[in-house]
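In structure tokens, the next block holds one chain alone, the form predicted on its own.
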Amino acid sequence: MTETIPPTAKPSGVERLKLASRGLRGDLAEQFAAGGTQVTEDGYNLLKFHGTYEQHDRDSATERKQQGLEKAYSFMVRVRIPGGALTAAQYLALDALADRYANATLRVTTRQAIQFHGVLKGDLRAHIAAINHALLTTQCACGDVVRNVITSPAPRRTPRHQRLLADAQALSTALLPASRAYHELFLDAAAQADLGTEAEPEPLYGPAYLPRKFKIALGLPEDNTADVLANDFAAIALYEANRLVGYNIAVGGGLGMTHNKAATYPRLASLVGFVGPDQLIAAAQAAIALHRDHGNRADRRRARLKYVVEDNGVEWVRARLSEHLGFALAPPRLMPHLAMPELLGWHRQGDGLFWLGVPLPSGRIADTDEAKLRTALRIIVERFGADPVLTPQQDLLLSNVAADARDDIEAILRAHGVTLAEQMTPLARWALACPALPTCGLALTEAERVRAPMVASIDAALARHGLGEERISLRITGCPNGCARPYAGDIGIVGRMPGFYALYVGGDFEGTVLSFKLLDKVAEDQIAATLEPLFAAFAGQRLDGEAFGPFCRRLGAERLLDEISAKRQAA
């Protein structure tokens, strides 16, 4: 067994102050009371686990600086959505407050989070407690704790997909943290005075919490949607007919790397066992126990399960946590290759009623001159009570919409400039996209405000092989983190420098393997005359229903990388 962590190994800064933060209280209480646009390192790294990050404006950073004023400084609020299911009323009451505190944009996540930004210091506390009192919270959206548990946001009612849903909600409320942190700082105003609180035992977490983020996912074989092995935790429900007989149960998920740093890197979760349909919550809490005691805590950038699992292998994986769960960890059942349904567009729920899958670029909802897509589903959430469920694609399912209404409105989307599914093409409704510049201090280069020029390119390149309709998963990161997945994709376009990329092809659309590194650096205006080479080959040499990602897997880099050197000659 190799040791996660070295016995004389001196933990990590962050480690110290979550040890004497007095249940993730610090001093953030007086931090808030002193004003100010920002807050110290400490505050910044405990506000984590209250889904808030401080952030600046980069883009007026160098000015700024030049007339002698300070940054531009605000704050990311993350809302905790289980499974991304929203009621009409609380998306109204999100929607509001975009206005009331943030910059009139909300951003969908690929964590089916939403996302304000733009909030200032002094609205912090508000606009956390208008979040709670619409019956939703930021609580634990971020930091060293178990994140937004995700699923398939699908709302057919189905058993199967209804329990996905209660699952998720199961696991986000029994996973939170015992501390009353979050309720003293932003809800009780009473108790914001109390400096001198101690902290509660945590019996889950331990006093210093995890030793990094801790992600779950749920999915069925034929719905993958989440992306489930990209998580720490992922589950898949098992069925005979209709009746669930239990979950294949994987952990070692996770996709940040370091970019020059060997020793991280990315992983998909590995297959480890099988528990019954009454035994997922204590799975889930055997896995957060396995990374809370064994997890690297002097090194943050080798912190997340997906190390130990990788050190230790399933064997010793499967033992501990047969150890924490009090009995012998089941081998997992056989289940069918994972599938990744269509959900745009409109789909019958099954009860009578419909849904319409409605894409959000890059998941950001705003008004612009081109579309006024906030207004669009503002006025249909209002006038006909359809409920919102966010994607883990970043987009945006509107359900319980009853017959009649559909065509008014696609209506209603179509005079507010709002492009819809069958508009676009396939690359398109598939690509991902994070925030990165200006506001993520994380990113290297640009990636939400270049998806729309890139995928125009890429898309250009697909048309000119006859590959236009052909269904591909293009993911785009500004830096090596991977918030939009883009190792588990077909192709990854990951930040490298200010203007330049490293690529990644040889995954596939259903998320079941991982790209590899072809490129390192390739200029932003590249990328398209990089990737064309590779359809013309793909055009000519698949193998029958082969698709993208596999066949750069099986031809492998060195011949891909020659079809790309061939072209360049002959140009």
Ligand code: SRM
Second form
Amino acid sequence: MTETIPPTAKPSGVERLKLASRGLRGDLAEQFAAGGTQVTEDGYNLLKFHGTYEQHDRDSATERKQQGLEKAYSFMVRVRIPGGALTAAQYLALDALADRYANATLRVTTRQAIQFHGVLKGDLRAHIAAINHALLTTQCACGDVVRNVITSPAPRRTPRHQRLLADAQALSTALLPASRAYHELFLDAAAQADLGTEAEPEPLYGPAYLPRKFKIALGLPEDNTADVLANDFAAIALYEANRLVGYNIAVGGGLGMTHNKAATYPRLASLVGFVGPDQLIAAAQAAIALHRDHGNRADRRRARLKYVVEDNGVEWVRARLSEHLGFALAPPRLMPHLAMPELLGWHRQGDGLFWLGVPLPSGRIADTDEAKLRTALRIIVERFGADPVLTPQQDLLLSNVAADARDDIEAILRAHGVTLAEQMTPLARWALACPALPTCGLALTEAERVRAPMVASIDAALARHGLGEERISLRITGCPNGCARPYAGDIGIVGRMPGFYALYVGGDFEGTVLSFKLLDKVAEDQIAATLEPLFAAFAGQRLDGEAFGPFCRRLGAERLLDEISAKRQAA
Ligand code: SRM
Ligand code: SF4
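How about the form predicted in complex with the named molecule, since we already have the form predicted on its own?
Zooming out: every chain and molecule, the one shown earlier first.
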């Protein structure tokens, strides 16, 4: 292994913390023993590796300050679920924990995980232990390590979909760190007090782990539900006559950026090679080693693998990967354009059973005045034993449903006020929004809480131009970090400053092209009105079969802006 920290650069504080942490232990055991509502900054940074973030309720922060109260601190806890596949029993266990320790909601993430919000420090260890008792884990759901491995969630009982899930699970297990810190801190009561434990050797990660998070996604040319090119490492399985011949490998995707910092930018992964069916884990390990050895450990904003790839070029990356693999990486194979299948509604699994894709608003499973979604899902999972699969589009697929249960399941959802996919416009079905306020400490604007009105106003604008049934992806985030992948869809709405959003267009529905920034600061209530001239132009000028994102890309920013100002002048 080469040096984990380049000798020329001063490592960041987080790098020093990781190195000194004795395998991610730090003084976390003492911090738990100390009680209170918060952890120290070092504790905060180490806890991420164990799947939890300290947060505070940003809605009440100002008022509490005026009252001389501390912020309302609590923890977000993320469960790592490779491929989003849960059993009915696991789902019910998580559902019960939402009441017991969290804010009575579950949130399906854009990476097929479940997040709890509102867990108090005093409950954190019991909560995480209870998650483990359901044979699930939060280990490395966050932190500078390999995160939840995602893939197509479609529960099709075909060899290729079963292989994708098996690969996701195998990668997830093979790429965990060796450290037993997680088990000691959350699962092993006897070891909690043992502050003398030394760090285990970490053959894959090294003592400072990775410079930054590392994300892996798998897909098929016909199923890019996981938006694979937004990941550090992507593998696209290629078949010939139903035989897996291998994987096209792409590296260096990532979406996070900072407004007005040109050195940071979203990037889609570059296709770098092809490996055989038995070389997937080795290829992932080679890409991890590349990040470990060459990632920027001085500046966390430039620390993702994408900058290594962009700065050094694909040929250099291929050479380094080949060195790690011990053989020359074959060039990527030709493959069809990536596609995005419809997974909501009823589908046959191929084994006589069915799945129902249930749209979740921003992934939030909650009981509200409008709909008792959480209750309905609990009843269905309990009564019919349906195994939930979480999707990277923040939805949930109820799998393994017998044909004769379908009417009852739909009736339960309707009786609880749940909107089914067939009652929604394509825009609403495909819209994503990150949590943003009040839990996310990085949010500049709202996202999840403005999703419904934003979708409604944009839908109304589309309908006025006969585009109500058009498949357009809309992704809203409260800041430029890109958690709902706003730069990889048709329209991205990215929090800029309170009440204002940057508007991105020109990506595509299949996640193969990045969008570009059209406008920098659009007021929240002007977003639909700003997009409407583009919809009018699209309705009138689109080429045969052309979708909205590619249309915007063909016209380019200048012509699109002309359309907007012509409309303003006419008004
Ligand atoms: Fe994310 C940080 C939520 C997917 C890029 N993300 C955060 C934090 C933890 C905020 C923080 O650091 O304090 C957010 C917690 C909010 C909350 O209150 O829950 C957060 N990210 C999410 C989730 C829950 C959004 C969602 O709507 O589902 C997703 C959880 C995924 C999971 O289960 O692991 C989520 N985040 C993503 C994605 C999309 C993806 O991976 O497909 C991205 C863009 C892809 C990428 O990684 O580049 C993403 N999140 C970020 C970044 C920017 C990273 C960068 O390279 O600059 C941050 C900020 C950071 O890491 O410093 C961030
Ligand atoms: Fe928070 Fe920004 Fe991610 Fe939204 S995109 S969850 S605001 S970090």
